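For reference, the chain that follows is the form predicted on its own, supplied as structure tokens.
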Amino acid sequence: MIRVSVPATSANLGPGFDCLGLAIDMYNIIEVEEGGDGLCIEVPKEDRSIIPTDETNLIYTSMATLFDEVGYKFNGLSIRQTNNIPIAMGLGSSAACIVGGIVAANYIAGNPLDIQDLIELSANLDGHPDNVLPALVGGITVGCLHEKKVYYSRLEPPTDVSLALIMPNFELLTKRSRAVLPKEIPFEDGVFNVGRAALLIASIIDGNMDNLAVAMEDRLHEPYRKELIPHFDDVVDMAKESGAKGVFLSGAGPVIVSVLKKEDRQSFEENINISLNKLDGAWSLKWADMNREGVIVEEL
């Protein structure tokens, strides 16, 4: 039996739509054993109404894709899925299933694919690399999918930064969040985002957190998606007033991420909780750090 630990991820980081992402120290755990007859999938009791336990399960379909790719014939599979990444919250729960399935299947098949192969297979299954890439390699990643090939760079995350995950009491499906996006954008919005994305990457490299308030601004997706998230502008303003260096919508949402120095955590928590209490319990705070290792495989 093997255990695969896959970190949560946050995509876009504001202006880097479908290309920027970071790994978070929150993990889904997948335990897989080959043998026996047929397919057995176990999921937590509270998730059984939303996660299939048959051949449509995303972990299994991802494993089957890799097995087909490398020509590996398996006997039977037992899969146990433990979900610590909230579903439909913009923290890469689907990408974690894809990455976990791909990595588990590759290990079972004798590791015929290298990391680049795994990145490209995962990105093509997910449709873009912003979540699967940091889940695989950890850190902060910049990736582009071109003709089924992924070109990417990985940046080492800063050590003095904390992530405040401001979490609502409702879910938002990625399909719905993508449906509100326009088919075309004004030219000036494209120029706006190019500048912010470039500034964001440069600021991560040189460690200038004072740029983040501007560098994490976005005009491609957040202005449209925030209409699906009650109190979005209020929460963003509260986070900035509480001391956040930068604030952005995590992936398709609805989680809002605040970036701040670790030394400011206590004052931020005190101030943001006072503000969030005015929203009648609709939002809560969870702390996280950036993950550096990416996916981990252990043989049990």
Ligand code: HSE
The other form holds:
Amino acid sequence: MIRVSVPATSANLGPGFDCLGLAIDMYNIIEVEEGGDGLCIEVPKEDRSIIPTDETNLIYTSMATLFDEVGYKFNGLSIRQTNNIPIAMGLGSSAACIVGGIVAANYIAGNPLDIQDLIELSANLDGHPDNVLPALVGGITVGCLHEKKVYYSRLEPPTDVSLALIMPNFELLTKRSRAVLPKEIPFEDGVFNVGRAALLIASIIDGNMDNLAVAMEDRLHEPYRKELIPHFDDVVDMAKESGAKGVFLSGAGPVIVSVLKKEDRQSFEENINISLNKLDGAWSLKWADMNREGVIVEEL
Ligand code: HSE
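How about the form predicted in complex with this ligand, since we already have the form predicted on its own?
Below is the entire complex, every chain and molecule, led by the chain shown above.
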């Protein structure tokens, strides 16, 4: 039996739509055993209405894709899925299933694929590399999918930074959140985002957190998606007023991420809680650290 621990992820980081991402210390656990007859998938009781336990399960379909790719004929499979990453909140729960399935299948098949192959297979399954890449390699990642290949860089996360995940009491499916995006954008919005994405990466490398307020601004997706997220602008303003250095919509949403200096955590928490309480309990705060290791496989 193997156990695969896959971190949550946050994509886009503001201006880096479909290319920037980071890994978070919060894990889905997937236990897999080859053998026996057929397919047996166990998911937590509370997730049974939304996660299939047949051959359409995303972990299983991802495993089957890798087995096909490398020509491995598997016997029966038992998969047990424990979801600590909330579903449809913009924290990479689907990417975690894809990465977990791909990594588990590669291990079972005797590790025929290297990390670059795993990244490309996962990114092509997800459609973009911004969640799967940090889930695989940890840290902060920049990745572009070009003709099915992934070109990427990984940055080491700063040690003095915490993430405040501001979570609403509703879910938002990525499909719905992508459906509101425009087919075309004004040229000046492209210029706006290119400058900010470049400034963001340079500022992470330099450790210049004072740039983040501007460097995490976006005009490609947040202005459209916020229509699906009641009080989005209020929460962003509250986070900034409470001391966040940068604020962005996590992936397709609806979680909003605030980037803080660790030393500012306590005052941020006190202030934001007072503000969030004015929104009738619809939003709550969860602290997270960035993950450095990426996915981990253990033999039990
Ligand atoms: N970059 C993706 C998006 C992440 O914003 O739609 C979610 O899959």
